[in-house]
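Read the single chain below, which is given as structure tokens and is the form predicted alone.
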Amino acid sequence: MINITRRQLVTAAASLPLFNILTSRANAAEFVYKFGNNVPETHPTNVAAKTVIERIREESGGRVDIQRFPNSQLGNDTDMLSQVRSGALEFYLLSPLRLSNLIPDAGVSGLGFLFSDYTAVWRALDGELGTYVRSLMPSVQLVGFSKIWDNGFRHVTSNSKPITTAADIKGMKIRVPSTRLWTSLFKSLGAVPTGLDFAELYTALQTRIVDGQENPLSIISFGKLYEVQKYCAFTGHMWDGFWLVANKTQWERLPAEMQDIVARNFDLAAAEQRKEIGILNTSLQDELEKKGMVFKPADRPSFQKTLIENDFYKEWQEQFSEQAWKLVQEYGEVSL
């Protein structure tokens, strides 16, 4: 016999209204989605996220109930995209550089030193760069949206030295994400890259089995990496940002009236979600030197010239199809 006390009997019936108001939405909505990152919940991403999705459910009628998952709830970036592509999860953030794993020329966009502000950019992404990068998604079972988010300029972080020089990042066990072109560039740098998921990042610089990592400032500030690193060096080695995908069958369920609405909302958070990152990757130095980092300028020509010494780009001129490196004449602005 199964013993109730009258505790669990109250607690069970007070969640009671809450599960019908979930349960009752879900039933109500014709396509239930799952959308997934690996940010903070309030990282501006997933602010912008939140109100994206409200305005898509109210907007389809409550046809559409896009359901969020932040802070890599449901797995780190090797686990999302493989749910993206089979169709478990129908909507992902990702980098051009993690999509590289999938469709090398994606990763383009993330060749070192390629663009030194915003204009630059935003010119490509949003030009011919970016609508070339969209049209190869299809052969990997992914759809993607025309507007990319921003995630901003990376920089190097270290726990040991200041990261002034290319002299001085040479033997340094540096964190990159687990793709091919981040670990080819600081390969070419002389340090020692290794290939680590975003979740197991924190714990990997508090446990010193790596020295330092890279970064925007929003990402440093939000995933409390100043905890652990001591110096930031403004490299602004590479732009990095996050590409929408959806899985393409799934996509292809909407009617095309839904997927209007979706797009276009989609389109506009991410143009919403980049004047919140720009605003907020040039305000945080004051914040983290507050908290005890401290900041360097970076001798960026000696960056440059040390990967052009090393065969860098020559190396992914060779890697990358003949379009793609066209674009990059095109749109970078790196001297080759």
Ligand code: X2X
Contents of the next structure:
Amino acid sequence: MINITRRQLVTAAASLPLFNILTSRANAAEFVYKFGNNVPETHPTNVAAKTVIERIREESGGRVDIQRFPNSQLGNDTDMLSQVRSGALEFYLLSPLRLSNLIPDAGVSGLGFLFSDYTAVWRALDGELGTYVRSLMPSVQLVGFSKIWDNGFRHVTSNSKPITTAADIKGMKIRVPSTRLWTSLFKSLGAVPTGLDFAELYTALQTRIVDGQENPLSIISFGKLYEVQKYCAFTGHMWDGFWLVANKTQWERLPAEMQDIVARNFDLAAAEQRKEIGILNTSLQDELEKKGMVFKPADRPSFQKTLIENDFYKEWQEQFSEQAWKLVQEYGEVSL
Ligand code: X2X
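Can you now output the form predicted in complex with the named molecule? The one shown was the form predicted alone.
And the full complex, kicking off with our chain again.
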């Protein structure tokens, strides 16, 4: 019989990488927080998040350990939003329009055709418009970080026929994220919008529950939507981003110096993520064409005209506060 002492066993186990991970995780961190998002692991958002979490762990001397849950692993967007409000989830990345289900003014940045390029987007979101939206978050138990992450300009994709003019979209069943503003936008365009969370999108397209959807090229690529969509028209009907929000109570549990480390690093990560997304949202067209997608220019003025004719802007001017509408006029480029 071979006699192995307890000490020898522990020494042997400790040389295994898994043992080290398990014990260091269990021992070290004082604040173990979760970070949830809906995008695939390969999306630049998760690449940047992975690096930043490592930096935060190091700079905090191991006191802050943020565990990442990509790809709607903790549930769909509706679930994650209620989790982060209750404190079951500490950090969550979400579109300003999803937030607008709780705080209507948070949706101003997603008004149709508000921005035509990134210069206008960052001027508004890194400026007063962004500050204003963040100031509203504590009223729903959230705290927002100052740099919004990028998703991109959204374009309409479809399967049966390309959608290049407003007339083409009439009566088409288009998936939109489950929010009032998105639904209203596509209703005003004459489409039949179907509200679904991102976790349900691929299957809905595959089974033809909907004819089309709208997203930036990086989502079309990393979410493999090209497998179930044929056409993409460059409608650029909306810029969309991801606010990084924290549950307010959980955030306030962190000592000020830890908050500094987390906030500073998350803002740096947002800057890196913006750079990556900016490159991909233009360079991915080639790759998607090779995978079989067909790209078309879109008659953007026809879409804008339809929105105006159907009182879309008038309706939302009434929904938003006066202060939010002033920001729309100051930072937006839409001619109303
Ligand atoms: O659900 C979507 O379409 C996505 C991934 O773009 C957002 O989270 C808004």
